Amino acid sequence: MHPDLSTSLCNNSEVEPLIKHAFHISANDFVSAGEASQKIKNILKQIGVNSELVRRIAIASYEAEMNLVIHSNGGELLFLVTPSEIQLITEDTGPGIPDIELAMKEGYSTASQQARELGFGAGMGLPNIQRNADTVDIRSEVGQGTILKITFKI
């Protein structure tokens, strides 16, 4: 990852997490998908989270995830609990996001045939972050990766 899209994005509040919860996702692994994102979910019962905020959160997360194993060479997915928010990161080691605009846009799919024929990729990943969290943040650059900061709100 270029190391200045790894450092604007990963330098957190100066709070320090009360959870901290670092996933691999790897590329293509369609049996593992979604166990990450289940953890996650799973964790945000226990630590008493409303309910309407766990489901947006665990449906941001899943994208995130299903966006690792899909679209990128595989990466991480880090979880974050604050006082005052949740966030989830993940950064990638490419191929990256050559129109961020266009790919924010339903409907709009580089899934490979392999994704499609498992039922993934119709092109509303990143549209459901973004409809479900407080705020979205990608930074992508082609040939290097993509970091995707997505925040929720306490």
The other form holds:
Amino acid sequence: MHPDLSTSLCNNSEVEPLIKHAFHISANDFVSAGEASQKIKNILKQIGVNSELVRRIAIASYEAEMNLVIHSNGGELLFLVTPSEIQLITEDTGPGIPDIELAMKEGYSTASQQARELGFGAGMGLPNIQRNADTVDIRSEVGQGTILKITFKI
Amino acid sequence: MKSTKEYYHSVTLDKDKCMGCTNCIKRCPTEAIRVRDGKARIIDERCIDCGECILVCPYHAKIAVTDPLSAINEYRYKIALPAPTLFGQFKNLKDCNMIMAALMKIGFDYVFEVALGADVVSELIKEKLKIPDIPKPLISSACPAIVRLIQVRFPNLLNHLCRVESPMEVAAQMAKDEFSKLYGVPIEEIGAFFITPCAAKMTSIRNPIGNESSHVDGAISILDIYGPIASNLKSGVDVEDLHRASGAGLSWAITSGESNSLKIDNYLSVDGIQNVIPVLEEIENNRMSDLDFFEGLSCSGGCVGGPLTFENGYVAKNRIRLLAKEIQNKSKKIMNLSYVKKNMNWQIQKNIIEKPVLKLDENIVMAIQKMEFLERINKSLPGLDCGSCGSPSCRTLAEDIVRGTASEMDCIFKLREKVRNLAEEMIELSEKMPAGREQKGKGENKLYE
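For comparison with the form predicted on its own, produce the structure of the form predicted together with the partner chain.
The complete assembly is shown below, putting the previous chain first.
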């Protein structure tokens, strides 16, 4: 990951998160795919986040996790809870998105044949995240990687 | 019938039989059981009466409380409401009327098939499916254990529930209405008793999920009534033509029966509560919005796999399938649908509310702090999920510690670690002599110098 990208996105949280989980997500690992999102969902239910917000975060985290599995060379999914917001941050090591605007369009997908056969790659991932999150910040450099920061207000 | 307690449960523990093993705590889908002081304890707020613990307990220490057969005598007129499952309990049964006649001989004045209620409910669900913008998939509200599971673990999906009353409730109303008109007797003098394959239904009668009270007055376990029916069949019964339900209604006893009765293709039916949970997770993650209907049944094979049934669930399932095929075209069609809609409670009235028992604290900031504490404890535990502490997993023990209902020393590995540390400390202390005495170790060392 490009150091400038990292600092610009990750070092701006003013409050130290109370809950912080980092999940390593491997590329093309369909065996564990979805487990991180499942853990996140369970934690949210236990801390008593209202169920509508749990639903939105669950959808977004699942899509974000799947994006790492299907499209990236692998990366980290970070789950942060502060008293005022919940953040999901994914950081991968490539290949990067050449045209973010295009990638945010419904129906657009670069998923591999293997992934499509498994029912992924309908081109709804990023749009789905966008629809459910309060803010989405995405930065990418081809050959470097992508950082996606999804924020939900509590 | 109305409950006086906030939490009524049919599933209870026979303390004398409980050995304090870990079978039930491991199997419980809502982590509602702990072993404390050598005995299992059910956490009332969490229990959904699915009966998994009844099925898994090797000592038969988990039981379902149902009404004794004698309870029917509290009413002047008695109606039996046999669950469709009952008809799958007997070998080579060709005619449902045989079972109904055997029930009459036991002392019921009238027998009304719940399968007939199911026929009506199927029509009502079909109408629900046509409502535009109804949340999809529509989730069946037939299995009370699944509805309670959703209340506890999937509150997001409460608005997907189809909220049509169960065949049992509809049948009870139809039966009482019919009987009171037929014989000119007041409804209050009629008692309707469900012949039940499961504990969850018993709980629904005492403590209905979306209504103030049930139209059913009691539930008798299939296991309790199987013997009397069998002996009546042996001694001979006067067969009357009482059977009216369709094969589709009867098939509600088995997985996909309800879905098939709706005449739709785009449905998913899943049985066994441990199988239902991951599918509900998928629906919650919005990955099944293209599906029209979801039927989730707590027991394997459907109601035929209920904990209060006598026959092997799969054997019974096959019998229901054959019987349904047999009676398919002989059905004497159902009561006027508009009459039911006008005169009976066919919709779940009250809001089905969330039961947030998983929450660590009412205050979210406190809950977050507790979660952080929970994670820290969890990391320090061995992660074997052995259950020796009485909690189903290490993580649940961490949760129990945070909630103040367990301590870290309940973990035998933690305890052993502590004992070892104490022992080391003791050895260390034993080697220390008062300063005035010659130090043994030092003295010896001197010899070698």
